[in-house]
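So this first bit is one chain, no partners, the form predicted on its own, shown in structure tokens.
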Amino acid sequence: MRFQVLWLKRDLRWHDHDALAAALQGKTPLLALYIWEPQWYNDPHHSPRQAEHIAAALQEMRKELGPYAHQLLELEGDATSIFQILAHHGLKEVHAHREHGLQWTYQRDIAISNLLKKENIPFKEYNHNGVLRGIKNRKHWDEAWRDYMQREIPKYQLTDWPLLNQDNLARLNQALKDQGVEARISESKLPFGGEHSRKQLERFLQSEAKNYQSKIGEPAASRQTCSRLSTALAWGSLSLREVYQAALQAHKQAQYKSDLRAFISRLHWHSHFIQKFEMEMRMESENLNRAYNTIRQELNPQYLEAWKKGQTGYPLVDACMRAVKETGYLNFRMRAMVISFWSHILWQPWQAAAQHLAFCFDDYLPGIHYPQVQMQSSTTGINTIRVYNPVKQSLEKDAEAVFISKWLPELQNLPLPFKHEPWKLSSMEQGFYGFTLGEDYPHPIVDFAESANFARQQLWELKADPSVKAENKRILGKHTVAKRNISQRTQTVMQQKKEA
């Protein structure tokens, strides 16, 4: 028996599928492959809440393959020794998109790339959501990147699949079983998948969006009026093109345009923030910029335990920490205070926020996770210093106090604005109160001001330092456009917000 292989990572759908599209065109029976890898589960970064959007979205792609879903596999084993057991066992062609993760997995597809190569058997990659493998420098990747998104969506039918047959199935199934891999059909309830998250993209250009851009920033609405898929996007169920086409035809016809225009370009930074990740993959666990290197070495045990917590004694920090833990999800803003306090208010390394942040975000996704992580710890170099005032931020997009009071039920007989700043009750109101600073809420766990105040310092006066600068000119010149496309690059802008 001969088989082609469709292997399945971070492209959870059968939609807007280049690779599958790519297998379809012949005529050899076709088998997809999703690999539950002992490596993702012992990964600190994956959570088994993750595991379950995986699950949701494979028991739907199974649904939609109907009388063929025995052609999707599911193994539990190393991808590797998978894979050469597939070899000796029929392998004729292997496609799979390019996966844009973690060290380990990029080592993985070389690794599988030379075993493939070793056996002769092709092993084709198709780029993901307009994302470069190989690129020195940004030169032309606006331009790329757009026509990608604006190329009509491949057209195929899952009833050209071409099968392989029960028998030979049945075969390779044992020969696998043998060799101790074994086979799973997932299983979850949770509304996910391409299905749902297509409707919630309806919903969204439909009505939701007209709150986009004036809700973005608030904790508490934005969970209404944000997209809400970015999981989706993260795991595969959509497809970034297939979103950036459908915004682009809303905004056709929409009144709220200036909010899809404010969306459609959060999805260019979307992919934006991947390619620079992609082009330097060490920021995984390295400052971007090295000449940051000299600084936030010491992780403080007990400053993570309460950050992690939601017990910094600073109440929208602690909302957001329990929040995120609680349900995978923050807004942006929150995302970029939350690790603001850690990195410039705590001044710790953002290695130990990265880790446990990426286990909690449901739509965790490596390429956009660490660089912006990075950004709002200040280790590019290149990006504006920002110290977020967790009060200041508190008071602006958390007014009411509404997502304050739900995720720390302790302060919610407080008055607002001891809601906001609980430390300034005196004794007696907090006897009035029936509420007790240091025993039902943590006194702050540091002067907010003096700490930011020496981040501050800090952080500037080694902005100003020679081995940062010449990192900056290293950086600028590999991420960045140079200053002669700048006309360029605002004329395509310009050009694509007319079309849109």
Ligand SMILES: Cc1cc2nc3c(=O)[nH]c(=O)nc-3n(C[C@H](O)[C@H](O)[C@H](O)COP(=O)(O)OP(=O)(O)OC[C@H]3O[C@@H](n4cnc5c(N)ncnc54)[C@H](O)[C@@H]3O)c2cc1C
The other form holds:
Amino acid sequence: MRFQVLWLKRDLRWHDHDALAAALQGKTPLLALYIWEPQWYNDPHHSPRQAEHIAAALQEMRKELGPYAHQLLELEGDATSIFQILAHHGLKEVHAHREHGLQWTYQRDIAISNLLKKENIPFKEYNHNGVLRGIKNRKHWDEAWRDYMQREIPKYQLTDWPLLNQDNLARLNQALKDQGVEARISESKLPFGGEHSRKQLERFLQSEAKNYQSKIGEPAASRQTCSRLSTALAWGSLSLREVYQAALQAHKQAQYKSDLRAFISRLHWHSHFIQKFEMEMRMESENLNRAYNTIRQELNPQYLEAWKKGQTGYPLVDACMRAVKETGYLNFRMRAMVISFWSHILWQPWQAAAQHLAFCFDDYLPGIHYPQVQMQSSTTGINTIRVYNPVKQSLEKDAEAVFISKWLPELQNLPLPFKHEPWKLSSMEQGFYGFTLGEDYPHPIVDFAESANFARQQLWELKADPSVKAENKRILGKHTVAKRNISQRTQTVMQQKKEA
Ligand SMILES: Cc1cc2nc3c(=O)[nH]c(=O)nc-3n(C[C@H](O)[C@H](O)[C@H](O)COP(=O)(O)OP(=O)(O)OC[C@H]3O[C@@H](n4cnc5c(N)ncnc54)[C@H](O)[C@@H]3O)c2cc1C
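Now show me the form predicted together with this ligand; what you just gave was the form predicted on its own.
So here's everything in the complex, that chain up top.
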């Protein structure tokens, strides 16, 4: 028995799949493989809800395979051990997209590559979503990204799938079982996967996108007016290229062109941030600008509990923290605000907060998550220091307190201005509304103005420090493109605008 394997990771689709397209060129029987790894379950970034999304995507892929559904194998166990077993039972070749994950997935892929090399089994890896491995700087990255995104989507038929016959499949399953590897078939009731996400994309491009820019900062409205495609992109049930090409097409006819342009530029950011992370993965645990390693080293567990539970006494922050835990989603600005509150106002190390939010997000993608967390915590050195004021955000982006009222029922009976700032209620007013600050809802955990001043002062002082500047030079050289005839300062400003 000889077979090839298409190893699925964060690319859970059949459509626009370079690794599948390559595997289908061969005539050797092909098995698609998804591995449910114990390391994934034990990783605190991952949640049962994310697992449910993966299960739903796999279920749909199996449905799309129809009579060939058994060619998609789901196994539970350590990936390296599984490949070791397969290598001894007829594995001829492995095709996979490169995963831009955490250190452990990177190390796992190296271990598997070494193992396959030792067994003389080719391991063919393909770039995914325009992100490149092994580049030292961004010199030709933009052109390469555009070229990739505009390239024709590969054409192939699932009916051309070279099948591994049932007897051989049963033999292989038995060999795996004998070595303690269990097979499973995922089922899920969650509406997720390629077909569902494609309909969502169509709906967005055809109508909802017209309010994209005007509502993008609002925590309540943006849940309908943003594309909400991040989860599909994170687990790969849609390819970034498919979304990009559909958006370019829609842009030709749409009235709301600037909304679609803003959307398309975010698809570019998607790969831009992952590329940054790919080139400097230590960002997962360490400040991008190492000169910031001296600040915010101590974690206050009471602050962490209050922030996680939505009990900081700042209504918009608390509403966001409760909403994300319950629903797995927050719009960009609210994500930035809750991290800014944690890192700047509570003056805490970003690492614990990053992990909690990753667990909460259905769309958790390390390559976007970590660079964003660091940017909003002002540890990159090259970005503007942006300390979000939660009351200002609340008054501007949730003016009628719709979002706050939904997530903080304890404030529901208060008049509008006090929903934004309950600490302004006098004792008489509290009595009148049957509300007690400190009992029904906490006092502000810290004084905002004082804490914001402290953070700004510390961060601006550090920004002028020669060690920060030296690191900035290194970071700009590695992660940005030096434009001739443009001063260093203008480049920094341009980069900041691009990333903001
Ligand atoms: C602290 C923090 C953590 C974040 N963590 C993640 C994460 O784990 N996974 C994730 O996908 N996004 C993350 N983002 C980026 C952004 O908030 C989400 O991509 C976006 O809110 C998803 O909603 P949407 O699909 O409706 O986006 P839309 O506005 O409709 O944008 C379309 C797509 O563009 C990409 N995109 C949008 N905004 C950004 C951005 N600022 N940076 C990079 N790509 C972007 C996403 O793939 C998104 O699905 C984070 C942002 C912050 C501030």
